[in-house]
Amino acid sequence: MNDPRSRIIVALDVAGREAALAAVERLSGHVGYFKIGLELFTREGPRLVEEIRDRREKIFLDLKLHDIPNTVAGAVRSVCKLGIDMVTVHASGGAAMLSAACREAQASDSPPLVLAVTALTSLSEEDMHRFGVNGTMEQWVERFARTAYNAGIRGLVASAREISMLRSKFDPDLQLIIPGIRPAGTGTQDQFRTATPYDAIKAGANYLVIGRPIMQAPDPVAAADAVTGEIARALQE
């Protein structure tokens, strides 16, 4: 964790295997983890995960699992066999599902960090009210985070906006993984709760999930190295 590069998780949001492997090749040594999401996984399957792992890269498998405890436990068991480092589940799956996921991960030879997604950033307070949930998005995130933490989860995917609240209410062993990162001077695209790498790390983020600002930069390696510089500055101050 002392190496600022290790805190960068680059999202491999590309169409298929060749583009994914080309990005891995290029960015190897400049970032900590490669994130494989639903689009790439449903297209290329576990084989691509194994190919990237065989290159000794760290993998964040962003499957956002959400099902009954027995089914999620089975999926986590299968995922662990791929030798990945982080996997996501939905906190809204409930306490029993979350503890089943943690138990299953712990039972594997090299347990991945199980991360809970609290509230999708695409959900609004209006959506929550339609579900009959009162209160603010922050209260909703806190409730899900508490359920997840009590069930044994030690990593959360959250927006930059929630870092301070989560840092003030939870033990420091809770790892915060923050998407929606936009280095200073780059566009926000469709993300609206954004933060710069410097601000997110300063606020208490452990890892930053970054897609387009690196993957679509004219020089992705230079873009990743610039993020590393920002992270290093935030850690030093």
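Keep in mind the model is a prediction, meaning the values are calculated, not measured. Numbering follows the first chain given and starts at 1. So that the term is clear: the rigid core is the largest set of C-alpha atoms that superpose within 1.5 Å between two forms. First, how it differs from the form predicted alone.
Once the rigid core is used as the reference frame, the Cα position of residue 96 differs between these two forms by less than 2 Å.
Switch from the form predicted in complex with cytidine-5'-monophosphate (C5P) to the form predicted alone and give that structure.
Only one chain is given; partner chains and other molecules are left out.
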């Protein structure tokens, strides 16, 4: 974690295998992890995960698993065989599901970090209230985070706006993975709760998930290196 590049998780939000492998080839050594999400995984399947792993790259498999405990346990058992480094489940799946995911991960030969997704960064408080949830977004995230932590989860996906709250209420061993990162001067697209790389790391983030600002930049390597610079500045200060 001393290398600022290791904190960058680049989202491979591309159409298919060839584009994904080209991005991995180009960005290798400039970022810490490559994130494979639902769209790419459902198109290309486990084979792509194995190809990227065979290049000795770290993989964040972002499937946001959410089902009954037995089904999620089986899914985690399967993805662990792919040699991934991180995998996501939805915190809203409940304590039994989260515990089942943790048990299966720990039983594997090389346990990945299981991450609980608290509230999607595309959600606003207005959305939350439409669901019938009272209170603030921070309170909602805290409830999910507490459930996940008590179930054995030691990694959370949350927005930058919740970092300070989570750091104040949980042990330092909790890993915070923050999506919705937008370098200074870029648009927010469909994200509501965003932050710059500098601000997120300064607040206490461990890892930053960045997709379009890197992948759709005229020069993705230069964009990734600029993010590294922001992270380095935050760490030095």
